[in-house]
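Let's start with one chain on its own, the form predicted on its own, as C-alpha cells.
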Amino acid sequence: MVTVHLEPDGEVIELANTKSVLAVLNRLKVRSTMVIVARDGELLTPDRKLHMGDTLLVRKVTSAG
C-alpha cells in the first residue's frame, strides 16, 4: 500500500498494486508534466520504484501568467 497526500487538495489516498511513480499518476489521472512527487523530501521522476508503506507528497503544479 502507497499513501498518497494530494496538495492542494489536502486529501489522503492509499493505493494498492502501485510500483512506481507512473503508475500511481495514471491511477490519479494526471501528467507527469502537472504535478511534482516526493518522498522523505526527495523529488521523483516517474519512473521511479515504489516500496510498500512509501508515502508520497504529489503536488499539483500551476503557470500564471
Second form
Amino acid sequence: MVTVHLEPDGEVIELANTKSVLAVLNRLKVRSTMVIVARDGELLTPDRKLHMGDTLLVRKVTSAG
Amino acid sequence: MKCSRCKKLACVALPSHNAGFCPECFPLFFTRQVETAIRREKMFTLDERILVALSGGKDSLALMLELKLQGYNVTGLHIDLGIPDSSWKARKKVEDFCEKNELQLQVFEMEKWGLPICDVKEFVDRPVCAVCGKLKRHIFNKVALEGGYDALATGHNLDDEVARLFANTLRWDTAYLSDQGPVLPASGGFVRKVKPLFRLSEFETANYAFLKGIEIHSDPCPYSSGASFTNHKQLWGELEYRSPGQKFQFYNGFLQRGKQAFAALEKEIGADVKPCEECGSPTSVGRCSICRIKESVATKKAAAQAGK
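Instead of the form predicted on its own shown above, give the structure for the form predicted in complex with its partner chain, please.
Complete assembly follows, chain above in first position.
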C-alpha cells in the first residue's frame, strides 16, 4: 500500500498495486508534468520505483487562481 | 532517469526539452532560462530598480528569489486583497518569505484603499476575477510609478501566457493580441512590464520552488471556482503531453509571426489613451473604470448599510 497526500486538496488516499510513480499518476488520472511528486522530501521522476509503505506528496502545479 | 548534465539520478523529467535534471543541476537550468529571457528580450539591467509583484504563489516567490540570486535590485509588492479567511494567509507567506531571504517588501492594503475584494464580489455585477485582475494591474502600475521603479516584474510563466494567448485568440481580441508578450515597454502613464519566467512552465517553477524550500501559498482563491483560465490550462496540459514542446512553439510562433499583424491593426483602430480625469491613470475613456468601480461600490455599500 502507498499513501498519497494530495495538495492543495488536502486529501489523503491509499493505493494498492502501484509499483512506480507513473502507476500512481495513472491511477490519479494526471499527467506527469501537471503535478510534482516527492517522497521523504525528494522529488521523483515518473520512472522511479515505489515500495510498500511509501508515503508520497502529489502537488498540483496549476495555479488555482 | 539520469541527469542530462551530470549523469546522477534525475529528480525532474522535462519531456519538452527531452532532458532530466538532478537537484543540483535543475536550478542551473532554471537560472539559464531566466537569464536568456532577460537578455534576449532586453527586460532590465543590473542598474535598474525592479518591483516584483508577489502573490505568495510559487511563481512570484520563485521569480523574486531567482532575481535576487542573479544580483538584481528587487523590491516585492504584495497586495492584501482583503478577502476574509484567505488574504491574511497569503500575506503571511509573503512576509515570512521576504524576512527569511532578506528581501525588501511593500504591502498595499485594499481595505485601507477603500475597496476590499469582498466588497467587489458583493456590490459589482461583473465576474469578480476580471475586476480583481483589473484592480491589481492598476495598483501595480500606480505603486511602480509612484516609487520610481524602472520595471514591474510579474511571475507569469509559459502556461499563463499560453492560456491567455489561447483565450485572446478564441475571441480574436485585437487589443489584447496586439500587446501580449514578455515585455510591454513603458508608455503613456504605464510602467514597463516584464515576465522573466515566460520560458518556464508551471511544472518547472513548481519544481524550483520545491527544491529551494520556498513555502508557498497554495490555497485556491475562494472566489475563483470555475475560472476559464484554469480550464484552458488543463486543455493545454493534455496537448503538451501528446506533443511535448507545443506550448512554447505556439507562444513563440505568435511572438515571431503573429503579434506584429495585430499591433499594426490596433494602431489603426485602437482607442487613444489619456489620463483619467479623476486619478490620472491612463484610460481610453474620460474617467477610468477603477474610479467608476470605486464610486459604484461606495454608493451601493452605503445604501445597503442604510437599509439594514
